[in-house]
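First, one chain by itself in structure tokens, the form predicted on its own.
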Amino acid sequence: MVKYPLELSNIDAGYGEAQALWGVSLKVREGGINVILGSNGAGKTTTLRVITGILKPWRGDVKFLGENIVNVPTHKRVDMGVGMVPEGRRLWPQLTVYETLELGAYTKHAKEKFEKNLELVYTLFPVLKERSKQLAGTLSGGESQMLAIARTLMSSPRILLMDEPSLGLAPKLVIEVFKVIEKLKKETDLTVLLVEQNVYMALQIADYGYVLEHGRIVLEGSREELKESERIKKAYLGL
């Protein structure tokens, strides 16, 4: 039986008087890689802001582990297990790799699991262990993305939200980052919700996906179904 730790129902949201989402509903499948695909400005980041509590929806429900969390503040959502890897990585360049990981474990629950989570991220990303004393600002693009993911893993998330992890990376590093996401699925029991413009790469690793256009869900399906969609082929894959 498929379980859905995160569900959005009929979400309307926006900024000021400008509406960005119209009736967005989706279910995130447990233990897999779920993707939200769409071009720039489609509403993908706005959807993540609603999930994390940064943006309160005008209408609709957000349920996490069966609980409606629309009125739950962002820091409490983190404690519940909602972890976010932000677009652009957002690292503090003057902090070391180790200090950055310490910063990720700021909740009481995460502090109790600090050593266990540190062992996990060093196993997943051996290069971070090698560079633990190196300043975050001196890392390569791929290493920076690994550190951003690792920082979020230090908060002991139940679900990992990732906003455009391939953004601004060279093609070789994009492949590296997607291999990292696949590794997360294989070696942890985390549920991943990935937001991506790189539709081709996202569909190589996704289990299930949604397509957002102009703030509305226009398509959903398994990886195979989306790959075979004429709409996807024409609009995003150039076929």
Partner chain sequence: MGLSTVVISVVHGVLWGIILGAASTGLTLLWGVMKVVNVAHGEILLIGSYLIVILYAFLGLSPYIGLLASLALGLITGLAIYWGMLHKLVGKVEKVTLKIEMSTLLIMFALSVALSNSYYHFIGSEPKGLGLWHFGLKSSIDIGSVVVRTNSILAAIVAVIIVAALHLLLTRTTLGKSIRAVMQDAQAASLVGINPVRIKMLTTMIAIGVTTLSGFLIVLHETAIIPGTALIYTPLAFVIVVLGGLGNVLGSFIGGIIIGLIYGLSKAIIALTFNPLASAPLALSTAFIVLILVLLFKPEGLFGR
Given for the second form:
Amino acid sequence: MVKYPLELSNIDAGYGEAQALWGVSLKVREGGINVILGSNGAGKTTTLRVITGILKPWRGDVKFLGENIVNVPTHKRVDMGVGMVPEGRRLWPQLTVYETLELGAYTKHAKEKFEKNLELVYTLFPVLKERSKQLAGTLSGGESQMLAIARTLMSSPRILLMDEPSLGLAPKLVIEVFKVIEKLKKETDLTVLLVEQNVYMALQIADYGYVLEHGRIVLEGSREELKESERIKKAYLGL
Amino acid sequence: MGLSTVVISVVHGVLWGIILGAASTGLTLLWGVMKVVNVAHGEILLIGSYLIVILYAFLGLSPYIGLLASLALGLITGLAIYWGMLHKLVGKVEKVTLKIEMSTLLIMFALSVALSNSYYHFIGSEPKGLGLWHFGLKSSIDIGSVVVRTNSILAAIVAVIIVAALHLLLTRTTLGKSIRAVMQDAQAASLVGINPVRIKMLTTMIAIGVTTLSGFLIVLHETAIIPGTALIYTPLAFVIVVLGGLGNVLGSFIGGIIIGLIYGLSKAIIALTFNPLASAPLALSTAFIVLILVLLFKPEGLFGR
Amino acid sequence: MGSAKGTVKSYIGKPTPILILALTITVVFARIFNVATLDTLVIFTYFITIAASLNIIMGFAGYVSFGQCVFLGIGAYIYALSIYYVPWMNTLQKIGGEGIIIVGLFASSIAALVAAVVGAVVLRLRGAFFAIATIGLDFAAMYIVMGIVPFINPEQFYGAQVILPSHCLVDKSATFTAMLITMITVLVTNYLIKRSKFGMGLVSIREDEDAAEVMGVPTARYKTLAYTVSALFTALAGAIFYLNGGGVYSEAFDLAHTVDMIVMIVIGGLGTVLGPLIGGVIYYWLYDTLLIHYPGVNLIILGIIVALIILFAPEGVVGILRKYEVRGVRLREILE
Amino acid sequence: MSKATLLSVKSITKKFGGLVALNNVNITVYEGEILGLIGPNGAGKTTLFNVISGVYKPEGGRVFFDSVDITRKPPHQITRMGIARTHQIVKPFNEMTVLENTMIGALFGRLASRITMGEARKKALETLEFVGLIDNADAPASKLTLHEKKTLELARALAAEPKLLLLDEELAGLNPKEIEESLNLIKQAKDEKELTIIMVEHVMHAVMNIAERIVVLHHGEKIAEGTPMEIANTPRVIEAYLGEKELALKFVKKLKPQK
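Could you please show the structure of the form predicted in complex with its partner chain, as a counterpart to the form predicted on its own just displayed?
Below is the whole assembly, all chains and molecules, this chain first.
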């Protein structure tokens, strides 16, 4: 029996007068790596913004652990367990690595697990321990991405949202980031929702995925189903 | 004779600089963190000064109690300023654009007009002060050829305490770190569970609170204040904040001392070479020339990277 | 290759702001001429003049020149000192309005020169930094004046006050004429700028300076020019205003003057041609009414009203009106 | 076929603090071609555009346009000489109308010293007609959709009547249908207006299809130059950028045989 900690139903959303999502419904499967695939501008980031509450949808429901959270502000969703690694890292350049991790555990329930999470983060990313006193703004691209993931992990999320973690990284680092995601899946009971443009890489680690085009879900299925899909082969893998 | 003029002038300049530094920290918070160009800074300083003076003159309350009262009033004023004026402009925005920044400048100017005219109307333009009240046994101390008022020494001590407390608050507490995080990226802050609106509100309260608290320093240093006193402190605070780098509390403090030093030195030099009567205004003008030079050549402040 | 006179031609036939302008002035003046004294008329025209002057740099180019009053002060001081010490200038200004303008242009062109030199450097700063730098400029100038002027004539200029002796004073109707000419000139200048390539360049700088530069707008030159023109008119207005008042004090550098200007443009509508005019009329009326009915607290109320305008009607009167159409004519085209 | 050189970038080096954004880059652009500029994020593509358009002054090297050294010229002069560009992050003048936005392009472009307001208006209207934004001419630019804003950027650049057009990720953020429309527009503009184009692009199949030659930047260095087919077969490019050899070849297989 598969459980769905996060469900979107019939989401319409947009910016100003421009609609970006049309009736998007999706269910995130517990304990797995869920992906949303699509090209630039397909509405992937908008979907994540709706889930985190940065953007309020025009219509539709966002259910987290069975509760409708459409009217819950972003910072409270974090407390409920929605953790997001934003696109482009968005670190605080003038805060040290350690301070960043401390703030990651800002919410009450995260503070309680601070020591445990810190250990987990330092095991996953030993380099962060070495650089704990360094300012976040001085980290390299790969290290920044690690810190961004670590910061979110510190908030003790139930579900981890990741917005294009591979963006702007050299190919070698991309592979490293994806390995980290797999490792996370193995070592924790986290549910991951990954948004990716890099369809090829995403399909290596996904358990289940959705394809967004022009703000609509056009396809969904397990990894194998997606890999075999003619649509994906043609439009995204160039086969 | 010449040398002692310089020494006296520099000592007084530095003492004033310490006070200026502390009195400018509220501005660096508000401008650096919230992008609120608080051109009502001087008038807000005077809220504290006048409160202390009034409590002392009419109720006979010790200025130390007045000090606490001015902090309390500042926090409340900050709360009111945030919800009444700033929230609509900067509360929910992800990025403060130039236009929004200019709106904050204008609205704070409206506040300064309202406040300064309130002083004229309700308190009057006569100088007000703590009269003969002074800290310690003697009203002044001689150090060699330099005579320093004990009140100036008290002001400098309180100034250092204010700056130290604010610095510790920003670097050691979760609130302080949250404030810095919101300043650098508010959306990322909300993604770890920080409520940016709450932080902005608290930042305003702290900034205004520290400012009214510093009003104490102004009364002690100036001996007596008039509504026009604000007109000197607002622009000087901007000079200092720019010098120290936006949002940098310690930078502001050091910036204040530098300005005090420059003022003292140039005042002595002008007095010796030109005319003692012209020395005060011309020395003040150097502070603003320094401002323009720093803005042009090191806009991130002297201590920015 | 099209007509060479396209610039002018393409706008003929439209309800030109010039017409509206003339109309408004006539109406306003016809209404108040009988009751108003020359002094209030000078203040009224002065308000509109300084608002429209600042509009050139702040409204069109988007540079908040908070220390704009520095030019007011420079213009006023140079004018006063000129007629004080230069006999032929004093004689010249006594011919009447045009004489005042000519001497005033001397004073204001020095202010404009300062603007050109300082502007070339300070205009590299953006946003609040520019605003703060202009405040610095204003204070630096004020303290220099306070430090130097008293020594020019220690007996007369105590506390940097230059009080004009009676042989330097002119008839109020002459100062009014001079101010009126200045006002109309600056309003027309606003209109011409807005409709010109220069004006479009300035607005593009306001909207996105980097993009403007890359699109070929000579941003540095345009900004400096706008700042200089703006300073020229501000200084001229300051010279005439303080002449009318019979002397100049360091108060001429008071930032409150800039507040007056900014408030008027904000009420009227930033970067529009008629904004300063409409804002000036409203502000004057507000100022006057509050002063009469609520003396003492008038400026407190004014401050609150301005705060409310910024919060709830940040686009000003023109900003609100321009969205509408009247009989198929978009108000935007008339008002801007 | 010998083509005249329009732009030559010679040994350009640009540093930001300690970071070398461009290291001794040489590129020649011939009249009438479309040159694709690709590379991972941070490779220096936008930096190179900024050097060509005069926004950045390089520490070393020269840029020649029409045989004139433009390295130290301010951006507005370079634009007047005939180089126009679009921005990766669209920068419309929000409070101006679409028409006014485009007029700025015409007024301050290559014809800046001669053009009158009336002519600029006419030119702008023609350009808007050409790109298909004419119906939005009187709308404020802020009201446009992303695709329209990108088209407006193109219109502003075209109204300047450039000889060389720099397109910075013109297709980023667009959906496949919009990408196709934009590509058609670019091709059409190139043919009708005798343009030379350099395009920075991430949408690989697009750039592989439209560009005649491609230059690959990586960590500020030029690592390859050639036809799309050659690029797709260069091992260094595959390693640095395309990641998978098969994937790279798949892009090329989609290409129609070159004429």
